[in-house]
Structures are given as structure tokens and as C-alpha cells.
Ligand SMILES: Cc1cc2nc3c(=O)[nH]c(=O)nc-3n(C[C@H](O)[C@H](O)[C@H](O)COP(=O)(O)OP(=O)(O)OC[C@H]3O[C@@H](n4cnc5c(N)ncnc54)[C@H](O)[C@@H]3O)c2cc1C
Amino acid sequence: MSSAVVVCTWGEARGGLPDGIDEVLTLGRSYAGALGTELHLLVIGAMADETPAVAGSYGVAKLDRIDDAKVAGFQPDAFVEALAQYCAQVSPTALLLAQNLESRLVAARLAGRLHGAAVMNGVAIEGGEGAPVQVTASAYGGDTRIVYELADGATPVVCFIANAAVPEAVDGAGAAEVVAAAVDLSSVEERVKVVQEAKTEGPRLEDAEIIVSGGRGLGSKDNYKLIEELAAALGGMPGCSRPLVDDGWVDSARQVGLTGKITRPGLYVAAGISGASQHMAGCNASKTIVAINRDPDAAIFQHAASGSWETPSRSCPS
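Now I need the structure of the chain on its own, in the form predicted on its own.
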């Protein structure tokens, strides 16, 4: 049996796992099965009480835990060192992560330490005993796919985008065994220090179940208030495409896209947005996309489709 496939995670857990980890565990379980090996989960920092049971329900055989004062909050240097030490001890077949800003900061640096490959924007991973590892990734903002064939040897580090897989639990699985992973971070000093943290107030766009976004097709800055009104009526949050931020119509905290927020709402309403790949990279994980556009050939209509989203029970303003 080859070494285990390891899914790594950290940060706020909802229902036992951070956002997107259930998808990565589903991909990891399939890949581990093809290799004839186990699936492990590595949790760095705080862990919810229900995590072992939830991890077990996705086929995790063992849950490794790194708990050190230096990983209590996200610190890139400490995380890279902790993961490098862990991989030296365990030699995982592959290390899989859900892609976000933090994992992107860690993945490439860790791969450099391991002398292995780092792949971003992953959507699938395949291979088997005697077969090369192949990672399929999204490219050009989601317009196409590219397949990387990874050389044998060092542990590859792969980050998967949101909606890469449909999460599938395993019936009758028990809680994963929890094992403390020993690392020594006493000599780690962060080379970049945060002197003033960004402060946000109110709900985050990334957490919204309903988003109404406006684009340049709105015509004028004054019309963005219609986006805000519709979002409020639906009980959601307003968003926008990059041109509105570039033109100074809307604050950058509202931008959805490759260089903005990566969202995964149940309902995404795009008004006056053409559907460029850079914007769709921030909302293509939505369960349902509704497009409002005068151009019948707009690219956004290739993504808009009816789905299973249901309106939450609430009273809407008249």
C-alpha cells in the first residue's frame, strides 16, 4: 500500500469542516481508492468538536492534528514550516487543499520546500498504481481546462477551486482516529508582519446565500442603487464586476471575480454583466445564476441556468 493521500485544512469550520473541504475530501477519497491507499485529513490549529465524525463520514481513516501557538492564527511562514515537517515525517502521496487566498500563499512555497509540483485551480486528480498523476485544472478564468502530468518523486501540492466536485459522504462510516502530529516551530519568525489589519463590518460577500451584482451595463453610477434595492428585497447582498470598481462607482469590497471575491451563493443575479471569464471565476460555483442583459449573445447566458435553489422563508419589503 502506498502512502496516504492527505487533505489539509485550517480556519473557521461550519458543521465540522471549513468551506470547500467536503469537496476536496470527495476528490481525495476517489484518488486514494485508485491508488489503493488511505485518505487522511490534516487539521492545522483549532478544530471543531464534530470534525472527527464529519471527516469519517467522508472516508477519512485518520485525522492528524497540528496544534501549536504559532499556528493559532494564519501565519504563512509557520504554516509552511509545519507542513514541511509533517510531509517529511509522513511522505504523503499528494497534499490536497481547497483553494483560497491563504492556501495559495502556502502551496507554492511548500512545493518548493518539497521539491515537488504545485498546481492551482484544480478540478480533478487521477492516477493509479503504475500510472502517472494527472491533475486537471481550470485555465483562462474558467474558459478551458488543462491537464498536467506530474513527475514521480516528491509530494505534489494541489489546490482545488470551489465547486470542483459534488460532496459525497460514505454511509455507515465511523469517526476518524485523531492523532497529534509533532512539529517544532520554536525557531520560526514571520518575515512579514501585519502592522494594521483590514477591518470589515457586517456580513461578508463570500458568505452570502443571495448576491445581486451589477456591471457596466447599468449605464450610470446612480443606477447601482437598483442593485442594492433588489439585493435588499431578496434578503441578499449587492456585488459588482470589476469595471464598476475601476470607475469608482462601487467599493472594491463588493467586487466579484478573479481579482475580487470568490463566492458560492445559492442564487447569483447578474445585471448588466457580460460574463467575461475573469468575473465568472468569482461566481461560477453558484447553484443558480440568473442573467439580466439586453445582449442576447452575451457570454453570461452560457452560465445562466435554472437550478434547485429555493427562496428562504422570509418576509420581503413591499
Second form
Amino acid sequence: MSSAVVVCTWGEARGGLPDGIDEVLTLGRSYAGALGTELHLLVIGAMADETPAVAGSYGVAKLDRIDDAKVAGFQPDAFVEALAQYCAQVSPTALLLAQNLESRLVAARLAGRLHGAAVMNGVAIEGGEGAPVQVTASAYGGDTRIVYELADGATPVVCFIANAAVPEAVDGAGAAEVVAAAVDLSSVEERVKVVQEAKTEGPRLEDAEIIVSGGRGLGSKDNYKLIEELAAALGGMPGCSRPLVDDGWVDSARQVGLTGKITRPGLYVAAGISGASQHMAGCNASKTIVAINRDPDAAIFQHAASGSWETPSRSCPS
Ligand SMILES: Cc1cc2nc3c(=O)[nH]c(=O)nc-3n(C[C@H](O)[C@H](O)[C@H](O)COP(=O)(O)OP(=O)(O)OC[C@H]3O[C@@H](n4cnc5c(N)ncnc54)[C@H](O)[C@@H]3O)c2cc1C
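Could the form predicted together with the ligand be given as well, to go with the form predicted on its own?
Following is the full complex, with the preceding chain placed first.
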């Protein structure tokens, strides 16, 4: 039997799991099932009390934990070392992560240490006992897909983009068994030290439950005020497409997309935005997308499907 498929995570958990891990666990469970092996969750650093129960509900058999002062916050050198030691002990069939800024920093370096492959922008993983691992990834900003067939041997490290799968829990599963993984990080010295944290003013677009974004169809910088007003009226935040940033109309912190912010709101309103794949990469995990566009054939309408969205329980300014 193959060794376990391991989903790895760290950082702030909402509802027991950090953002996107429910999707990665769903993909990992199906892959582990095809191999006839177990699904494990590896949590690095602090863990919420409810995590073992939530992990169990996604089919996790064992929850491995690395808890050490050196991984109390995200530190790339310590995380790579911890994961390299863990993989040396467990030899996972594959190590799966949710793609974000931090996992991007870790994945390639870890794969180098394991002498294996790192695959970014993953959307699916398939294989079977004795068959090669096949990872499907999004390419060219989401315009196409590529399938990698990975060589046998070293553990591959695969990062999955937001919305790669619809999260699916399993019925009646108990809490995952928690097992401490022993690693020695005493000799790790971070090579890059953060001397000043990046300034973040106000709430982050990535955390917004409602986003109203404007695009080139607004026609002028002045019209962006309409976006700000609508966002405020709905109790949300204003966003934009890249041309508005390129033209100096809006600050880059508001840009949604491949080279901007990756958001997951309940409601995303796109006004005067065509729906280019590079823009959609930053909002296609929204529960509901509403498009305002005078071109009925605009690509955005392929995404602006009917969906269910519940008004969050907070008051909107009148
Ligand atoms: C490597 C790379 C990375 C990129 N990263 C990003 C990214 O992170 N984010 C991003 O947004 N883009 C990104 N882009 C650019 C992307 O490809 C598109 O060019 C961009 O998203 C288009 O922005 P838009 O929809 O506002 O403009 P357009 O494509 O010009 O669309 C304008 C839309 O407005 C509509 N419209 C016009 N007038 C009106 C009106 N009066 N009322 C209603 N609708 C109207 C039009 O029908 C049209 O659909 C990237 C491109 C590359 C190559």
C-alpha cells in the first residue's frame, strides 16, 4: 500500500481550517481513496481546538502536528526544514497545499530538498496504485490546462489554487487522531529577517464578504466614485480590474486578479469588467458573481451564474 497522502497547512483558521484547506482535503481524500491509502493533515504551528473534528469530517485519519517555537509564526527556513524532516520520516505519496504567498515560498524549496517536483496552480490530482501521479494545473493565467505526469520516487509538492474543488465533507466521521511529529529545528537560523512589517491600512480585500469592482467600462476615473459608493452602501469593499491600476485611477491594493488580490467573497459585483481569465483568477471563488455589462456576450456572464448567497448579519449604512 502507498504511504499516506498528506495535506499540509498553517496559519489562521476560520471554522477549524485555514482558507482553501477544505478544498485541498476534498481533492486529497479522493486521491488517497484511489491509492487505497490514508489521508493525513499536517498542521504546523498553532491549531484551533475544533481542527481535529473538522479534519475528521473531511476524511482525515490522522492529524500530524509540528509545534515548535521556531514555527510559531511563518518562517520560510524553519518551515522548509520542518517539512523536509517530516517527509523523511513519513515519505508521503504526495504533499498537498493550498496555494498562497507563503506556500509559494515553501513549495519549490521543499521540492528541491526532497529531490522531487513542485507543481503550482494545481486543480486536480489523479493516480492509482502503481500508476504515475498526474497533476492538472491551470496555465497562462487560467486560459488553459496542463497535465503533468510525475516520475515515481520522491514526494511531489503540489499547490492548489482557490476553487479547485467544491469542498465536500463525509458523513459520520469522527475526529482525526492527533499525533505529534518530532522535528529538530534547533539549528535553523532564518536567513531573511523582516525588519518592518508591510503597512496595511484598514480591512483587507481578501477578507471582504462583499466586493464591488469597477473596470475599464467605467470610462473615467471620476466614475470609480460610483463603485465606492455602492460598496459602502452594501457594507462591502471596492475593488477594480488591472487597467484602472495601470492608468493610475485606483491604488494597486484594490486590484483583483492573478497579479492582484485573490478574493473569496460571498458577493462579487463586477461593473464594466469583461471577465478576462486573469481577472477571474482573483474572484472566481466568490459564491455569487453579479455582472453589470452592456455586452451580453462578455465573458463575465459565463461566471455570473445564479447562486445562493445569504446576506451577512450586519447592518448596511443607509
Ligand atoms: C500576465 C497578466 C496578468 C494580468 N493580471 C490581471 C489582474 O490581476 N487583474 C485584472 O483585472 N487583469 C489582469 N490582467 C489584464 C487582463 O487580461 C484584462 O486585460 C483586464 O482584466 C481587462 O480589464 P477590464 O475588464 O476592466 O477591461 P476590458 O477588457 O476592456 O472590459 C471592459 C468591459 O466594460 C464593458 N463596458 C463598456 N462600457 C460599459 C458601460 N457603459 N456599461 C457597462 N459595461 C460597459 C465592456 O463591454 C467590456 O466588457 C492581466 C494580464 C496579463 C497578461
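The shown structure was predicted, so the numbers you read here are calculated from the model rather than taken from an experiment. Heads up, when I say rigid core I mean the largest set of C-alphas that superpose within 1.5 Å between the two forms. Numbering follows the first chain given and starts at 1.
The rigid-core alignment places the CA of E177 less than 2 Å apart between these two forms.
With the core superposed, D246 shows a C-alpha displacement of at least 2 Å between these two forms. With the core held fixed, the Cα of S30 is displaced between these two forms by less than 2 Å.
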